[in-house]
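For reference, the chain that follows is the form predicted on its own, supplied as structure tokens.
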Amino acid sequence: MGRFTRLPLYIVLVLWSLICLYPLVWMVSTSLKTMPEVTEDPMALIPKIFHWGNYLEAWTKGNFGTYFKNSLIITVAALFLVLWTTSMTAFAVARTDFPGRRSILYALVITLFIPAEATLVPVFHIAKGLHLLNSLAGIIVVSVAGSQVVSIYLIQAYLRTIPRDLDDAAKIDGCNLFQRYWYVILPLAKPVLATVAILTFMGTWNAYMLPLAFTMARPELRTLPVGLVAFQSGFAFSVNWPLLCAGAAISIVPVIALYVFLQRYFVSGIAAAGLKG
């Protein structure tokens, strides 16, 4: 494909990517404007003056502190614990032999095309029947159980693209299995693990409908997404745009922070995956 060839799909690539920045940079825009600016010119990019004072004032009065710290708790710890526990059945479904092990992978497919949804009742009740709700700890069980299927299934794929006679090697050389997993295939899995964790951090991070339904009865314990509706609905006649944006603002930081962090290995890993899988 020649350049000219080429010049009306940069275009294109070009012109959406932009129509997909505007929503973030008219939320930044606005995070950084007064009030009477933004009814006045809702949709003008550039703030008269920059008024910086809006994402403190959205920290403090949304409570935005004790949210940021719950968020990052339960993200943090679901998100080691997912990489963990899946990481280590991905292995043993893709690297080991076993009976039905094909027969247990097609099984956590099917479970894809159930919504969350539609299980939220019934984790809940689990929940309520083992003391978890209303605690963090209870989040974080239920976001690592959620968080099993796709990842399981994208390491798996990933550690299929692996030559066997590494593994043969291994054995040669007197490693046991948890040796194998551990020093020979986890260090070669970092691209795929580091896409299970931007996926993971994401949807543990923007989850709303459960962390809402185990802290009901304790605001404390809201994660962002949760305190920002909250906070959205504590406004009594309008919304304020500067400082629901700003609070927008700061929970997003985090997961652009670890995405830049870890983009050069999110598109080789659901790459490898994808040809495997």
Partner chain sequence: MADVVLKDVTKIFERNIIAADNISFEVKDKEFVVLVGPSGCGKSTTLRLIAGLEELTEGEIYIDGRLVNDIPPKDRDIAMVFQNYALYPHMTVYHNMAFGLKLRKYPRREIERRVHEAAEILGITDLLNRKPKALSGGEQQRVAVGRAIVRKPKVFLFDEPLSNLDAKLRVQMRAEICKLHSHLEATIIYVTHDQVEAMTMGQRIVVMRDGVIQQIDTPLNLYNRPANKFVAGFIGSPTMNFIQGTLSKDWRGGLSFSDGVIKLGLPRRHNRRLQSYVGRELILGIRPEDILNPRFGKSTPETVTIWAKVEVIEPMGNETFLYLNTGSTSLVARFSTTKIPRVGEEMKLMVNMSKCHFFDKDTEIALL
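With the form predicted on its own done, generate the form predicted in complex with its partner chain in the same format.
There are no partners or other molecules in what follows, just the one chain.
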């Protein structure tokens, strides 16, 4: 394409980027304003004075510090458990020979068609029976279980692209099954593991329904998204917008950081799994 034929494309892309970025900028700007300033001119993008204290207030008085800690514990634990369990299952499905491995994969993939909302109530009851309600552990266990299928599917699709001869070479070099997984296949699966890490992180970090349902009785276990909504509805008529926006800004920092850091892997992993992102 020539320079001039590309121009309209660039204009569209820039406009679209502005549309996408505007709410973010507005959020950050509001988080630095005072309440009267927000009511006076809600659309002004540059605050008269930058009230960084809003963040401190949100962290302590708004309980966002606690929510952040809860979100972090759940997300890190889920991330680690998902990567560990799904990479092993995917390895078994994609790189070993046992009867019925295809049926297992198909059975797993079929469950992708069931929306998570549809299973929330049964999951809630099962968790109750297992005494997992009102605990971070319960949220972790259910999040990990919920991430299994997509992650297994993505990883096994990627693992299939690794040449078979590497397994044979490893077998002859003296690897047992676990060593083959650990020393040969896992290091080669880094791109797709990064993809799964991002998807799991985003899914768990932003999850609302599950942590809401699991922390009804114990507000101190709320995660950031649950905390944000609670904070908003706590003052039905006079929402403290600057504090709410400061909380929201706090909640998206890790997501943006992770994405910037792993973007390269994110794209290659999705593409390798045959799902054009």
